[in-house]
Every structure is written in structure tokens, then in C-alpha cells.
Amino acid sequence: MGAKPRLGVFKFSSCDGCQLSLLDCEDELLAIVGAIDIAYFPEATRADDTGHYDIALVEGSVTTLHEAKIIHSIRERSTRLITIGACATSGGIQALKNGADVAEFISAVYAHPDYIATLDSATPIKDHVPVDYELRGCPIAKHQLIELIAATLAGRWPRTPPHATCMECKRAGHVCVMVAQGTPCLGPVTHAGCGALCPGYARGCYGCFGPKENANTAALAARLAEDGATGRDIRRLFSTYNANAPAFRQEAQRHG
């Protein structure tokens, strides 16, 4: 029997919740570790980062210009560079700061400035070096991880279904809290991952798992002003986890 995979997790500016979803398989660990060699993972091993790996896991937006200089070195040293989560794949919560004053938001926030050294602007890892897969959510589904890992190993191409978060909603018998409630809602137009979980406590999709293929963004917008939405309330519903999604960023863009 030959040697198993490497498989290498990173971490970029980020909260770490996407890295630990990995812990968080708990009973499916087992057989995640006794199929693949976690040779890098700062969140469970004390393991240097050498060598080459048949499998990378990205966390985290580039932020920074170190972060911006470490993911070429990542993506020549692995064989399939996947990134997980918002953050990864695009830009996460803090790319709210594009195209907005950083250096005004630095000096409002920290005491001492001159510490601080950040890019204008937080990318998704696909901005900065080829991408094979990306794993959306923030954080990822467990169970969207462990069949990409599974997937990989295997040689053939993740079940991640691209359908609405409404799909979900339907097939748990959620009642429509757009429909029912009028709450505003972005469960038709976000990818499917999280099993519906903010309707099913009565509450509107907040897009966490990042713009479906083809979302009809400007149909929902418009549904949303008849419920009586705001040009802001638009906005800000489009500018929260992933914010830097083209088809959100471009819809929050059209409310000002």
C-alpha cells in the first residue's frame, strides 16, 4: 500500500470557524485520518509546514501583503487547492472595507496605527492563485466537508447541489417567512448548504453560504421594496458575510 495523501490546512485572515469544522466531524474523523495524512493543521498538530500536499484546505481572505505572498508558495507546493468558506472565497466580512477609507477605519480602531499593516482591500484566494474547488458557508456544513474530502480522494467531482436555500426550506416544510411573515429574506437566490437553518427558526436567510449560480438578485430586490425595504435595507440585507460576492456586491451597489 502506498503512502496516504497529505493533506495540509491554512489560514488566512479569517475566525477559524471553516478549519474547525474539520474537528467538528467528530465520529467521521476517524476514518478522515486513517484515509489521509494530516501533515499541517496548526489548529490540532504541532507539525511544520514542509513539503509538498496532495490536498490543501484554505481558510481566510488575503488581507495582508504577507498573506498575499504565502498563497503562491501553498499553491505550487499542493496538488488540489481548495478553499473553504466565505472568507476564502469571497473576501468574507471584512471586505466590507473596500473601497472604503481603511486608514480612517484604522485610526478610529486602534490605539496605535502605525502597528497596522493591511491591505486596502480583502480578496478571495481565486484573486490571487488557480483554484480547484471551492467549499462555500460560513461556516462550512460538515457534511458538505466530508464528501468533498471523500470526493477528492475518490477522483471524482463533489456533490454540492448549486439550487436556492429555498430548496431546503421546502423539502424541511419550513413555512415561507417571506411569504408569511413578510421578513425579508435571501434564501432564494443564496446556495443550498446550511439545511435552512435561519427559516426554520422563523428568521430570513442571511446568505451565508454566498450567491447561487444565475441568482436573480434584482427580482428579489424588487420583491423586497414592495414588502416596503428600503434602498438601505437592500443594501445592507446584500453586504454581510459575503459582501464581495460579485452578484451581491453588484445588487448592494444599486441602493446606493
Second form
Amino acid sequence: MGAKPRLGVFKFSSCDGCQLSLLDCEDELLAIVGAIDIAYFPEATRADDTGHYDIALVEGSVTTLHEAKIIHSIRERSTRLITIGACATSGGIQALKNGADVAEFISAVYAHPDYIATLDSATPIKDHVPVDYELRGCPIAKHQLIELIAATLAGRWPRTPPHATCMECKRAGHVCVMVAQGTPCLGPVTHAGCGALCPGYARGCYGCFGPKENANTAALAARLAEDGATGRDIRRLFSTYNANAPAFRQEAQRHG
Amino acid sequence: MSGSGDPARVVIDANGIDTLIAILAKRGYEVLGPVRRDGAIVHEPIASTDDLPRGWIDEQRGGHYRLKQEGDAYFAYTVGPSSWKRVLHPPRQPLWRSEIRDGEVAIEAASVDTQRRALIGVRACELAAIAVQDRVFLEGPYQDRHYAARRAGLFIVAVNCGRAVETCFCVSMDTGPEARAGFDIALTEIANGRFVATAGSDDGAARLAELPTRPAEPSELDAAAAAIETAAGQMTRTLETEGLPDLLTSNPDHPRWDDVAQRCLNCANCTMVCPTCFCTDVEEVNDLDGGGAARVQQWASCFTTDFTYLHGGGAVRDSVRSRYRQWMTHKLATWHDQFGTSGCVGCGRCIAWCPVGIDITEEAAAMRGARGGG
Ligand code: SF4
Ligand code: SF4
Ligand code: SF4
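Moving from the form predicted alone, what structure would you give for the form predicted in complex with the partner chain?
In what comes next, the whole complex appears, and the chain from above leads the way.
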């Protein structure tokens, strides 16, 4: 690549955690800044959103009319549009409102519901425009973000394997919490990337990276039920950061 | 390890084993042994017998592993989630690194690990698994230099099992419960912290000669034999190996493959915990400044899409059914063609550590149309 690629970082409905992963790259940040031109990144710079981007990193889901419009403008001005995090790739935790009584939610949460202008659903970016690559996670994993940037600069496809979190868990040498403690764990149906963070602290996986390839959620749910999980427990387990990812949503629906 | 060693059987106590650990450490070995961590027995550096999980035993069945306190034996537990594969063939292994220096690409191979290690508490099935991986990594046309270096530096203290759990089936696979070869010293725990010890190599005999021991009494030899017999007798699970390779390779469309595919999570835990599974893939790691790159080998699994992904064509084995079939057929059938041995040593890890308890012995029995499992 000749001139430094121009990067834009955009925020939709989200908590900013994924964007912050970029600033979190402390040791690698200087190398990143040396290799790419961070042209637009409101969390870190003052520059305005103008012109064309070689890489657009998009965080957050589409939950307002305004967002539904501007995503098209970003897409048109970007060579590669990459979604970062659970909100942008599946709708995020705010997608729990999909299919629910949104007006009631708003009145329960906000003191002045009349100030709130929102769509009835929170949807992933790919429902609105074509997406070139997705980084999973809530938040994304720093090492995957660096891999994405390094691979893009090297001109190869990034490596963010879609297999189970269990593989990272076993490679890390963690003791399986499901087998050794009977703790419910979504690792066997969850996309790898976090390095099996929670099982490393003797907690079950919460599924932050969303469904893995060929996720057999029904078989896992059957096992959880055998261990005493109720339908409500199973529904809740599949209804968190990736509640709107089809494989998790359908499994949740099967349990109430 | 060479020579037939000293066949003499001696009795040693925990102090003697402490002395052995100290001698090995002094000779530059990193001493690894069983310790209790996060509800399981795993292998970590140990300094003395105080680190061993004395008085702890395991209870295992499909998808289930628990530790509990019972008795005062040092080695009454069986096999845990981590096999010695983790030491000899680690999950991540850097292969080489390249840099651009003065416009030229310079490639440097990763150095091999020459640390000598002593493994304490290796079971018969695990010795068999190491022998299987020796065939894979050392005895073919190409050698794995990293495995070879680690393997060359081993001192193995085997332990004959005096207890089996529900997932064990080494008797069926003819690999245990008694260690027959491939160790430097073998121990059989009798009672009150005493062990009958035998050397299996010249090195083992030399170390044993440095320890406080005495010749074993006939009653102690009887107790050792009885302990091994107890373990063999406790084994309820069986795998009928007669004609098994033909049965599997001639039944690619058996309905049982569909049945297991319904239950299998394709999570790859079975392949990760299996002490003989050896597959890896190679990952490229690029420096952000574009100057350097590295290749790193890491454990892979036939249960993933990437494993059979062909550029432009997708995955050859894209269904869970085809992946389970591949795994089991390789273990129990085509491994014989490839390496002249079974790929399964009967340790039962894939059964216990499968989150949904899929049981290779039960699947094999179902293929035969018989009732199986334990
Ligand atoms: S703890 Fe969870 S992620 Fe780890 S191996 Fe067990 S089921 Fe998989
Ligand atoms: S057999 Fe069990 S451990 Fe192996 S991939 Fe299937 S569910 Fe996972
Ligand atoms: S296939 Fe299962 S029982 Fe056989 S060696 Fe591997 S983990 Fe052990």
C-alpha cells in the first residue's frame, strides 16, 4: 500500500466500548498511527467527517431514523466497511426491545419520554448496507482489532476464526466449568475471540461474541435442562448481548 | 531412555519421592506433576510431594468430572483434562519469523525448547499416547523438531493405576492399567504413602539407586499387583476393537452418524483433550509496520469449518455429521493404515470432557448394532 490508508471510526447506538478498544491498544497505538491515517475518530481527534475512507470501522446498531440514513452516506464513502462489536453485528443488548412494547420501555426508563425518538427495533448494520467484515464481541478483542488492521495492511484476509470458544478455553488450559462444576456455559455455541475470558475466571461464557459456525444451540440447551436449568434460565442465557443474532434468538424463543 | 534397566523392585516412601524430585531439579529438570486447580487435577511444576493432590479422587462420566476427598493416597485420581500433550506438543508453537533487512527478506526459524523436563505421575494410557505421538512426529518421513527436542529431554516417572473411573477403557485398548514400557521409573502405590518402584531405563535405574529404598517384600509385591488388578476390574466401559476399522470405513451412511450429529456441539473439546490428536494449523502474524511477519502453529480440530476450507470452494466437511464421522473413523480405523496403531488409547477424556457426554465407545457399539458404553 502506498499512501497511508485513511480510517474513519463511526458510532451508532452503542456504549463506545468497542471504539475504546482502539485507544486501549496502548503498546501498538504508535505503530497503528504510523501505519494508518486516523482521519475521523471523535473519541480521539477533532477532525470532521469528510471525504472518502479506505477503512470505516462502524460501532453500534441502527436504532434511530437518523442512523438509518447516515449509514448509507458512510457506506458510499468507504472502500471497506467493517462492523465492530455485538451492537453493529447483531443489534446488541438494545435489541432486547425488538418485538417488545417499546413505548412501555421508554416510559419506564425515561423521565421525559416525549424527548425520545427511536425506532421500534435495534438492527445490525448489515440489515441496512453491505458489510465487508465483522469483528465480534462485547466489546471486541483488542488482539482481533490489531489482526484486522495488520492483515488489511498486509493485503490478506484477517483471521478471526468462527469456531467455538471452547477451543480457546482448552488451548489456554482452563478447566471446563460446565464439566467440572456444572456451571452453564455458552462456550460451545459461541464464536471464539475473547480467549475464553470468563471460563478463565471460573465463570460460564456469556456469549458476547455471538453464535459460532454451525451453532448447535438445541443440543446445548438440552444439556442445560438436564442440569436443572428452567426454560426461563435458558431463555435468559441466550438473550443478552447478542439477543438478536438469529441462532440465539431462535433458541431463546424455543424456551418461552 | 535406553537399555532394559534394572528389573529389581524396591519400596520407596514419600520422602524418597521428595529426594527424587530434588535430585531431578538439581540435574536441571523442570519437574511437572499433578496438582489440584479449579476443581480438576492438572499438570504443573511441583517442588515436593506436598504439592500432590493427596487424598483427592475423581469421579467421571459422560460430560461430568468432580473431585472429592477420600482416603490418603497420592495418586488415587485417574486422568484429568490436560494430557502431557500440552507439554510435548503445546497449543501454540512459533515456527519462524521473517524481517526485511537491507531490502532482503531474512527468515529465522524459532529455536527449539531444550529444557529438560521430568513428568511425575504419567499413567499407562498416557505412555501409550506419547508412543502414538512419537510415531506421528518422529517416525514418519518428516520429523517435528520442536517435539523431538522436548521429547529427548524427558524423564518419565509413571504411576500404575490402582483405581479406574467410569470413563476408563484402557483394558479394551490393551494400553493399561499397568505401565509396560516407555518410562524411566514406574511406581505402584500400595498403602501408607509407600510405593513399589521399578526402573524402566538405565537413567531410571541410576536415579533409583540414589534414593533411600529397600527390596520389596513378597506381600508388598502382592499388594502392588492387587492394586493394578483392582483398577482393571473396576473398568466397566469396553470398546470392541475386533473388525472395527472395517465396520467404520464400510458404513459412511450409517444412520447413527445423523443421530450423533444431532447431539454433537462441534465444539472440538474432544480433540483438544485427546492425548493423541495432533492436528495443527498455521497462523500468520504481521507486524503493523509491514516489515516483519511470523508463522505460529496452533492446535486445530477436524470439528471446525476452517479445517477443510479450500480456497474458493468452501469447506469439504461442512456438516457436523461428516466431522464426527471423520474424527471417529480416523481415531479407530484409518489411524491404523496411517500409523500402524489405533489412535485411541482408552483414556476416556473425550467422554468426560465432551460437554454433552458423547461417548466414543457407545457410538462404536451402536454402529455394530450392539448396546455399548459403560
Ligand atoms: S468452560 Fe465453557 S468455553 Fe470452556 S470448554 Fe467448557 S463449555 Fe467450553
Ligand atoms: S463429540 Fe462432544 S466434545 Fe466432541 S465436538 Fe461433539 S460435542 Fe464437542
Ligand atoms: S479418543 Fe478419547 S478415549 Fe481415545 S485416546 Fe482420545 S480422548 Fe482418550
